[in-house]
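Consider the single chain below, provided in structure tokens and representing the form predicted alone.
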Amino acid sequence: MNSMNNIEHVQSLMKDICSPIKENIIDQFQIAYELKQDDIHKTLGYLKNAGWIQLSYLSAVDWPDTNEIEVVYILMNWKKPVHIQLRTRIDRENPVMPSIISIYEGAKYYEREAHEFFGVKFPGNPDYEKQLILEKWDDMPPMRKDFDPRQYSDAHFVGREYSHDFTELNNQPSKQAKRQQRKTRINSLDKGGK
């Protein structure tokens, strides 16, 4: 079976499971779906039984303009080399997503990381509130877009003066162009672009 047939195979499976909000074929090896929150567990369970046995990643994206957190699951099937991204958006003010450790046990640590960096609560994972990377963190989740790293740094660390050469290097046109490219890419992804 070739790679495009693998994509078609995934599309056929998804029709049997749920009605995605959005579908995005990223390339011949990746396809993404936005689902309703209630469809995530049954879709993950179905896909695992269909051969997507590896949870490659679980993370989140903060969308403050729509007051949502997007939870992202990436699955891999070693026999049919195609990654499936499943995404769902949840309320940013009370971000709760039931744990998937009953389906993918390894999600335990990804859920802890997503809680630590985005504040998502994962009931069903008894350890989701344990700190994983950030020791003694005492502020809002640092990957939220309204987190101010400068303010945090000023409040927790001794200030430093940087040389003019260092600050000029950081503002070179090539670096500013790369920052603008990243922003454009993020905006494109938010609108379902490739």
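Positions refer to the first chain, counted from 1. Basically, rigid core = biggest C-alpha set you can superpose within 1.5 Å across the two forms. All figures in this text were calculated on a predicted structure; none of them were measured in a lab. What changes on going to the form predicted in complex with its partner chain:
- Q11 shows a C-alpha shift below 2 Å between the two forms [criterion: core-superposed Cα displacement of 2 Å].
- The Cα shift for R179 between the two forms, taken after rigid core superposition, is 2 angstroms or larger.
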Second form
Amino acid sequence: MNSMNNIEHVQSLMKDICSPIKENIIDQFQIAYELKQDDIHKTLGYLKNAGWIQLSYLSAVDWPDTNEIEVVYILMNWKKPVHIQLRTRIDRENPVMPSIISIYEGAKYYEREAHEFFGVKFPGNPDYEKQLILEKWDDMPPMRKDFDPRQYSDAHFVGREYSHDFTELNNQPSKQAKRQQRKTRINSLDKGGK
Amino acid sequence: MKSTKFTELTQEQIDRKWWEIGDFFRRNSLWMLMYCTGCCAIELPPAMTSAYDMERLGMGPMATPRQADVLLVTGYLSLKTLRRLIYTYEQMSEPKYIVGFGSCTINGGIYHDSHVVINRLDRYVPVDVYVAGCMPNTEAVMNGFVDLMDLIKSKKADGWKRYHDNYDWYKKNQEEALGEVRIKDEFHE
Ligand code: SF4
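Okay, that was the form predicted alone. Show me the form predicted in complex with its partner chain next.
Okay, now the whole complex, with that chain kicking things off.
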């Protein structure tokens, strides 16, 4: 048909739309782009017209070190076997990402989930703030890296109490030392076992 | 010589005898409702099919809670599933028994520090038999069922009575965790 392979086809498409910050070819079926936040809607709309009619994933990644939240979109095309991943980084303190339900309607529930788990706000989606999965939630979004699930669990769910600390019964030395040893070895493998 | 005269039994004793007869049939035809909440559920297919064939114990799957005797809670429960589990349990007709599978139902198991999974099942519903392990192997599961039958025989499987007697306590715990047991979300409006 045409001499271009699918990845090249995507690349030539993207050239017309915007200038990505980063391009990453994962394999012959997947390609990833990091974009500026303002380019996301334009790119999604364009790609939808070009055949990537299905939004197969929308979620977020928390990057506390750089104080950013990364919103991820993955698009699928039913005719060409190539997935496109679009990512954009937004501020972590006040994460706002305009909704894309005008382009992909199904994003409605994904956005609710992302709001629930990462606290990203999606203006444009009428009920992004409605709870979807969690119940009676009264804490920070649980998928943020600084959330402490153990503390939450201890505070909300009563555990079983034992009169006896059963972990002390098997008087083996702690596995911590062994674990540390293994870790050192794995790290040393990077440098050729030194 | 032993007297052949029958002694009069009180009504209470007669009722007890009938109950014992009932228990005999009940424990030999346990119909179970599988509430497959967690990964322990994967132990049920081998237990039910020809490898271990639980039908030789008289156990079989049942489609609705109203006709089932045993509720199998196979693993961890999130708040959402706990709500449905209580619904299901309260629909079952008495006497009813609960078998809790895996360490998740005992003390939270590997999910003891998860933010969505409850830790102790018997705070919310009474459990008659626990099968420990993560996951318990199929022999243990079968053993648990035999234990349940023994408990029914010795009248110790009285979880449903405990549920009546301590109903306030159970309700309090349920409400503490769930707010309100009624299912109320956008799909049930
Ligand atoms: S006890 Fe283990 S196997 Fe069973 S539900 Fe919990 S984690 Fe899964």
